[in-house]
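Next up: a single chain in structure tokens, the form predicted alone.
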Amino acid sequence: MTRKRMAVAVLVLVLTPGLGRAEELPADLGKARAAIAGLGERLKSELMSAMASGGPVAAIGVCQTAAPALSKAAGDQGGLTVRRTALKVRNPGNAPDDFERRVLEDFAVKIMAGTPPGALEHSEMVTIDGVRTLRYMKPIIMADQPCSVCHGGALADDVKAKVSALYPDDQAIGFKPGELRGAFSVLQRLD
């Protein structure tokens, strides 16, 4: 390993909560971070565009159809699996697995204790079906706009009706700006 790579590995290990021993640190953790950053930017852009052209009801359609496609594309570019999850989901297909639930609960505790949400992330090496796999998560923090229109406490009647029609078991409402809304989750097979 070159000195530069070693320095980067040590720096990432020191700055990244949840990482295991240095020998477990994957050289390409940046792929997971970049995939999430790109997905977040594209999703926000799509939502803002839909809001501008068709209002909040149109934005719900973006979350239903475009968000899964954007997540898949973000993962495909780097050989990753990228998804969104939460403790209170709108789409039952986004329900957290045990690992994600544990990390989301940890994020919530840390945020309530005063940790700045933007500073949080979690990465861990696990074995899935005999394959060494990086699990990485980054919180999604409730923003005032565009998020509160569909996930806040006071939804307009047309928004409520559309959400109820698409997601009859919706749990993802009542959030305030700055609260933990959910998380981006990445799986990266390393073997």
Ligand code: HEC
Contents of the next structure:
Amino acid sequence: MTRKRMAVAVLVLVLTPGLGRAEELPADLGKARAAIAGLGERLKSELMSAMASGGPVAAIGVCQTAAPALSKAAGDQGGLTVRRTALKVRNPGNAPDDFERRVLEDFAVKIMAGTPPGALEHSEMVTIDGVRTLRYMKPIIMADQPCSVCHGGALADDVKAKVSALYPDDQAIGFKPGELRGAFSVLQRLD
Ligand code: HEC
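Mind giving me the form predicted together with heme C, seeing as the form predicted alone was just shown?
Following is the full complex, with the preceding chain placed first.
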């Protein structure tokens, strides 16, 4: 290892405290960051307008189809994969893998300790099936409106009925504003 590479490796370790297995990161995280920039706000405004026009039960359908579509659009733009995940999921297809679970748990601890969630992100180089891959995650924070209507402590009866019909194993209720609701998760293949 050259002195320069070693300096970079040490720097990366210093910048990612508490998370081992850190390797040298590409200098530019811009692509991964850009893929999810504004995505949370776009999802929120899609939900708000769907709820205003058709009510919350109709908006459940929007979150089901529009959210993955928006994530896909963001990913397609830069040749990345973008998904949403959480420790407690509504759709079992969004369940975290081991990497995502570890980072989500780390985000949750930091948010409970008072770190402003907007400042949190995590990136790490991993090898998946022999391909060097950048993994990047950023928290999705629970807001009062519109999120509480479908993820809060007291769901309206019609919302509750529709959600449990579509998602019999739903775990994504009882969240309070400001809590970690989940995260965007980006995979960028580098080879
Ligand atoms: C109208 C109901 C509704 C509203 C409002 C809503 N969601 Fe959801 N949310 C859902 C549904 C339905 C799913 C499952 C989507 C799927 O099948 O992937 C979901 C899934 C998610 C997921 C993916 C992980 C999982 O649980 O499957 C996250 C993260 C999430 N919502 C965050 C939010 C946030 C943050 C807000 C507020 C900005 C919000 N949601 C508002 C209905 C809603």
